[in-house]
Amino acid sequence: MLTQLLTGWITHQRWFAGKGRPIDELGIDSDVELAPGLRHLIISVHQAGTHDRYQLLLGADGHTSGRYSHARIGEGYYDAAYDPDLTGTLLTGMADGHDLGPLRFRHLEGVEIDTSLRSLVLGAEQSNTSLVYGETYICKLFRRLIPGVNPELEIVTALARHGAHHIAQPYGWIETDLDGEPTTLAMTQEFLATANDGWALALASVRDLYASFDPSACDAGGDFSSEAYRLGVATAEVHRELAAAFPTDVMESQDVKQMVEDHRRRLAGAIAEVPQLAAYAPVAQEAYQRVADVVAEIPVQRVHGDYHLGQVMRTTTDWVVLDFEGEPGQPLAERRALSSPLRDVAGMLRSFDYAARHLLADHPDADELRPRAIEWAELNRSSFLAGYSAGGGRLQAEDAVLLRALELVKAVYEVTYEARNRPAWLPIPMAAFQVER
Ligand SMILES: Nc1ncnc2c1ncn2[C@@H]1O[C@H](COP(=O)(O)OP(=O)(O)O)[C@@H](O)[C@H]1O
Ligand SMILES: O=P(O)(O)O[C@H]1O[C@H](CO)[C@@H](O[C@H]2O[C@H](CO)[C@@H](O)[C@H](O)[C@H]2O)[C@H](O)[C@H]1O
């Protein structure tokens, strides 16, 4: 029976959020035939008081004669995201803009989608599954479904309408209604075939520095600081475009204090999960208290929300910002709430620290290299900030208190993220509390 097969299979998927807990019940909420041999399923998973929904492209084995054994779900069925003979149906649907039962396929006005391209699943499985069509489109299938328009779709379509150029152009999307709300199932964007992601570029620079005999970060061959500066400029431009495309506001003193309270609560939650963090709690508490004491108001707007080097790509001409979804796992309302753009600035500053430190973990000369790693991070942090200011981003002397606190807020988030996903990386965010700024 299909639900039994799915129950056994889903717990092994990278994107399944309920790992380690038994499934009480799995049901099929929606089952739509997209093409012969291809069904679109929305599955409900009930586990000890939680209810999550996931989507799946279900292929019938008869169609493939077992060619997609790596995507096998069980006798007779496989995950058809891996079958390029079937995934063209998604492009055709978006190109036509038709409805299929409860599913709505849409494209942006004026966009023509090439339906002849074949897909490949991008790299390793993440929280979502991305299909790359030829070298032209990337279609992200959101696996775990949260009712509401996905912030990534909402933001990039609004920015595209405003003529923004630091984004991958959106082309189309698929949606349905969940709990009475239009809910994004997938979105298709321009695939940046020749671009490199910021994390890979930064690591190349750090490796180069470690290998070189130059005494300082700025003299090393693979200097990244001019790129960090350009990234700062691009970030300021994206913030300006977000402020033009969405409402803005000013957070008054009472709300600033409320925000500080929320950060304190999150810190307490993180300590409950990762007790070693307790030793550094006073550092964060002090930074938060300074915000409550001296910051009277904060300009707020839509922001990226989970900004780091893995979310930016360098094309031949400029930096492009991806994945405006906010922090995965946070409720949609929180991810869409207005925030200080310094939150993104703080996120990227943390990312320079990550890039500098993560290669130290297994390095035989870690103690010798540590000062150079710190120097690399400081150089790129200051270049990024200089670029952000030059690009028109608000960064005044009095913003230092808020920026410091937001960096520690991000480090607290990273502590729980690493404890859950990559415990060996935990020392990287922990080090953020040991640096005096
Ligand atoms: N438009 C794009 N063009 C080229 N590569 C992309 C594009 N979007 C995403 N990628 C690649 O996929 C990776 C993960 O993308 P992302 O949107 O951050 O997914 P996730 O939400 O799973 O983290 C990026 O680091 C990048 O390498
Ligand atoms: O890219 P995602 O939306 O999945 O973001 C999550 O995973 C990130 C790691 O892939 C994580 O980022 C942290 O590690 C990065 C290096 O791998 C580093 O550059 C970031 O600064 C650091 O926060 C992110 O926090 C998490 O939400």
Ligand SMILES: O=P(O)(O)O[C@H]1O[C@H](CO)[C@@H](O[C@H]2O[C@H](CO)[C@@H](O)[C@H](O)[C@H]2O)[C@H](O)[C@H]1O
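Take the two forms, find the largest set of C-alpha atoms that superpose within 1.5 Å, and that set is the rigid core. From a predicted model like this one, the values you see are computed outputs, not experimental measurements. Residue numbers count along the first chain shown, from 1. What changes on going to the form predicted on its own:
Superposition of the core reveals a Cα shift of less than 2 Å for K19 between the two forms. The two forms, fitted on the rigid core, differ between the two forms by 2 Å or more at the CA of P282. Superposed on the core, the two forms differ at L426: its CA moves 2 Å or more between the two forms.
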Contents of the next structure:
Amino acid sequence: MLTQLLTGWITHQRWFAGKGRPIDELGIDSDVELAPGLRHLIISVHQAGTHDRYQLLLGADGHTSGRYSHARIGEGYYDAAYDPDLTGTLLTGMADGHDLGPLRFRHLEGVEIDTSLRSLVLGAEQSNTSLVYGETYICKLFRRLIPGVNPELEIVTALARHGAHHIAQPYGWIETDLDGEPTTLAMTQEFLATANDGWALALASVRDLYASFDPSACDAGGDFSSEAYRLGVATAEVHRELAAAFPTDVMESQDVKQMVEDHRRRLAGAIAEVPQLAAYAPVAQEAYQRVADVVAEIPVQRVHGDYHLGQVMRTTTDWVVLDFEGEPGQPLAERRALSSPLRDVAGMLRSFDYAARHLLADHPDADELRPRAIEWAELNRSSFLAGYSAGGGRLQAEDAVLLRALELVKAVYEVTYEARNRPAWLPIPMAAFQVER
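Given the form predicted together with the named molecule, corresponding form predicted on its own:
Coming up is the bare chain, nothing alongside it.
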């Protein structure tokens, strides 16, 4: 029986959110034939009072001669996201803009989609599956389905209509209705085949610095500061475009104080989970209190929400920002909520610290190299902020208070994340509480 096969298979998938808990019930909410040998399933999973839904492209492997054994589900079925002979159906559907049962295939007005390209699954993502078609498109399948329009689709299509330059061109998407809400199943964008990942570029600079005889970060052969400056400019421009494309507001004094209380509660929760953070709690508490005392109101708007060096790509001409989904694991309403643009700025500043310090974790010369790491981070932080200001981003004197607090909010989140997943990296976020800024 297919549901039994899926129950045994789904728990071993990277994108399955319920690992470690038994499945009480698995059912199939939707089963649509997309093409001969290809079905689209929406699977409903109940576990200990929770209910999640996932999507699957289901293939029948009678015609594949076992070529997709790595994607085998069992007894004649496999995950057809790995089958380029079938996944062209997705491009064709978006290009045609047709409906198929409860599924709606759509494309952005004015674009053309080449339906002749074959796909390849990109890497091993944790929460989604991305199909790369030739060197032209990347189609992201959202495996775990949350009712509502995905923030990334909402943002990039709006920015594209406003002529934004720092995004990957969107082409099309697939949607259905869940709980009465239009819900994004997949979206297709331009694939930046020749671009370089921001995190990889930053690490190359850090490695060059560590290997060089010149102790100065700005004189090392891999100096990244000019790129940090350009990234700051691009970030400010994206924020300006977001403010033009979506509503903006102002957080009043009472809401600012409530925000501070929320940060304090998260800090207390983090200390309960990672007791060594308690020694640095006064640093965060002081930063939070300064916001409550000094900041009367905060301009808010749509933001990226999970901004770091891994979310940006350097093309031959400029920086491009990716993955506007917001912070993973957060409710959709929270990911779509208005926030201070400085939240994104704080995220990128933390990312510079990570790039500088994470190579020290098991480095034999860590003590000698630490001053270089700090200098690299400070140089690129200041270059990024200079670019952000030059690009029109708001960085007034009183914003420094909020920015410092938001950096520590991010560091608190990082402490719990590293304690759970990468204990060797825990000193990186802990260092944020030891630096005077």
